[in-house]
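Heads up, the chain below is alone and in the form predicted on its own; it's given as structure tokens.
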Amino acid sequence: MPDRLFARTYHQQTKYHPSSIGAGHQIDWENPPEQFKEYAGAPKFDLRPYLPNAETETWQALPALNDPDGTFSLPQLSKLLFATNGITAVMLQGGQKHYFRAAPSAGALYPTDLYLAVRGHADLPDGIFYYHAREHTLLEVYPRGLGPEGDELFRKLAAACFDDRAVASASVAVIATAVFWRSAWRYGARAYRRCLLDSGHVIGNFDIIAPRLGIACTIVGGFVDSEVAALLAIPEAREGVLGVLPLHDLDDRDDINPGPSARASSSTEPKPEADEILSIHTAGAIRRKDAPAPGAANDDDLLPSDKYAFAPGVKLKPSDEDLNDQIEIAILRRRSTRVFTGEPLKLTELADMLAFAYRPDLRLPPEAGPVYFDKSLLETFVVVNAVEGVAPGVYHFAPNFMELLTVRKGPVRREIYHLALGQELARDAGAVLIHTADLDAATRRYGSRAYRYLHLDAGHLGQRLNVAAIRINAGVSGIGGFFDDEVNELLNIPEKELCVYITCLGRAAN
């Protein structure tokens, strides 16, 4: 089977259908997954003392962000990790503690783990560290002296990333992985989609918070999977590497000169695995022996293309409010809305949230623009249930022009309620955003690895919408479960287009 066909096969196999939604995967309620790894006897570096004591404390007022030698201080790393994947709330239910994080996760299962590669740090030894979110602590992955360190570590990491210049010149790099079982326990084979979306949420937080801490954060999606996994000492059958994020001082961003964010998967035909999740992840892997040349860099593809010839609709004009102001507080306060009131959103509120997610103004400085793998592959549709000044219906969002183009007029609450698996969130939201993609076009560019990029980028966009909604006191909730084919019917798009993610925006009842 050609590599790029694995993505199509997996997507077809994991679609939800009304006739079979309750069949198949059975949840083992007696065997829930662990959300945190333990490294017995590993040295610990406590990051808790460096957190703000309260929301009102200004983060920039804490100790100096950078060490004199140019590496990052523990206060800076503490805030960065906490605001991206840290524990922001604890709920006691049934005698058990339930932990909630800075980024949303389907079923609160949190498959995303973060590791740090460090060299030349004033307070940390060279090596690989696991971020233990519950303890807000860094744990050394290797016993001292047994793993790669310093320049050797970054030489190997950069080599695995095809000598990416941003990786090679970094002193700190974050590596994001997904532990498949944490989501598969509940969602079965479709869990790979959830893992990617959830990791995209975390990456979105990095993109939002890093500039606030004086950090330039780039994203590398092209790497030899097995080589990065070996550096982290993780079992590839249970955990996959999804992204490498080298960190630099924001003042040095013009000198970073990173390589392409995305690369195609290997061209050989991998042997299918019995495990569907492992099959799609392996199909999207890059292998050293037959790694393809990098595809065209996507620097010119900062915005999705306007490929649809829909009728003119509604121009969007954002307000003058700077959503970046106090945005870290919005991240810490973020919770998924459980119930919407059905009351309308203001048109400027919808415009503000879309503008924050897409940043179509190319005059903005680089640190204000999100860094995606290849956002040009995604399209965004907006189902309007209740937005002041906009007639109910289905619209296509053209970010280049900040305009909603008319796809279909008339109320569609009943249809969106059905295709969202009967979730009242979709019915009662003021607006429902649907991200779609042409999978054939994506896999022609990147092979089956495109499936990763599509969902990671959609999760990234979804997180920016999440944080923007909280920032303006609106409600928000993502939906990863839907009747796939019914989405295409609603949007009037061909079968080759796939629904990647749905985000509901509206007035929260709680």
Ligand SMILES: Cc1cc2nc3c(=O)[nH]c(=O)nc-3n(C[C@H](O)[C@H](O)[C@H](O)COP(=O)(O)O)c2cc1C
The other form holds:
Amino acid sequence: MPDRLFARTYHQQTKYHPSSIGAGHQIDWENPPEQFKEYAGAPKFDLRPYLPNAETETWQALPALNDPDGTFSLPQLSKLLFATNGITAVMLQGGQKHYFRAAPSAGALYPTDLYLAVRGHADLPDGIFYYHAREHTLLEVYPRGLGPEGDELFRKLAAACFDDRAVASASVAVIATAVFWRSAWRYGARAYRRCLLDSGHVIGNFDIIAPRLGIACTIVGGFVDSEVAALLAIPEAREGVLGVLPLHDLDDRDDINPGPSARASSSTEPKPEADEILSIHTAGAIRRKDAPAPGAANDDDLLPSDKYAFAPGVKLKPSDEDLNDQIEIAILRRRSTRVFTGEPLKLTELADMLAFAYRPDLRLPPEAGPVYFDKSLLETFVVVNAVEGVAPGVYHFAPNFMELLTVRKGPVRREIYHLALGQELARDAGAVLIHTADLDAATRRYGSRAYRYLHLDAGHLGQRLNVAAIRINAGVSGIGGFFDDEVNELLNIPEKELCVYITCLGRAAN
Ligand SMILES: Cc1cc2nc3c(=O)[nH]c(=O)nc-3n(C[C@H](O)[C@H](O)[C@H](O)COP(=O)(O)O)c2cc1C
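Switch over from the form predicted on its own to the form predicted together with the named molecule, please.
Now the full complex is given, and it begins with the chain already shown.
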């Protein structure tokens, strides 16, 4: 089977259908996954002393508080890691503590882990560190003197990333992974989709918070998987590397000159004994010996964002408010809405949230511009249940024109409620965003690795929508469970196009 067909196979295998939902995967309640990795006896670097643990002056004035010791001082790294994947709430349930993070996660299972590669730091030794979110601590992955260090470490990391210039010139790089089992415990084979979406949300937080800390953050999706995994000393069968994020001083942004964010996978045959998750992850891997040449993406496959010729609808005009102002407070306050009231959103609110996610260049300083793997692969539809001044119906969002194009008019609350597995969130939201993609075109460009980019970018967009919603006091929740084919029916899109993710926006009851 050609490599790129594995993405289609996995997608078909993990569709939800009304006739079979609930059958299949059994949750082992006696054996829940650990959300944190432990490195017994590893030297620790406590980041808590630098943590503003309430919405204090410190967070309010965060940009002014950039540490005089430099962009990557421990106080800055502490804030960066806290605001991207740190514990922002603890709930006691039946005597058990449940930890909630700065980024949402399907089922609150938090498969995403973060590692740092560091060289030449004033307070940290050279090496690889695991970010332990519950302890808000950096743990040394290798015993001293045994791991790759300093220039050698960054040479290896950059080589694994095809000599990406931003990686080669960095002194700090974040590496994001997903521990598949944490999510698969509950969601079975479909968990890979959620691992990617969750990790995309975390990446979205980097994109939002880094510039506020004076940090320029780029994202590299093209790397030799096994080489980065070996540097992190992680077991590839359980944990996959999803992105390398080199960090630089924002003032040096013009000199960074990164390589391409996304590259195609090798022609990889998954191991026959692998389960669905390992199959799709391996099919999306890049191997050293048959890595595609740079620029292998075929420009003929470019997806014009005006491929849909829908009728004109509604122009979206964002307000004058700068959502980036104090956006860090929104990250810390963010929680997923559990119940929407069903009341309408204002049109400017919808415009503000969409602009923040898709067109921040209209509203933000250029250095805050998000870096996606390849956003041109994604399309967005907006189901309007209740937005002032917009007839209920289905619209296609054209970000370049900030316009909702009419697909069809008429209420669809009943359909959207049903296809979201009967979740009232979708029925009672003011607007439901559906992120879709042409899987055939995406895999022609990137092989099965496209499946990663699509879901990571959709999660990233979802996080920008989440944070924008909280920033303007609206409610928001992601939806990762839906009847796939019924989404296509609602949107009237062909089977080769898939629903990647759903984000609900509305008035929160809580
Ligand atoms: C990819 C993804 C899918 C999600 N799917 C759903 C969903 O289908 N229904 C729901 O109620 N919440 C969903 N959520 C929200 C999570 O339940 C929520 O993030 C988690 O419980 C943690 O709570 P918090 O977001 O308030 O921090 C989803 C979140 C993500 C990131």
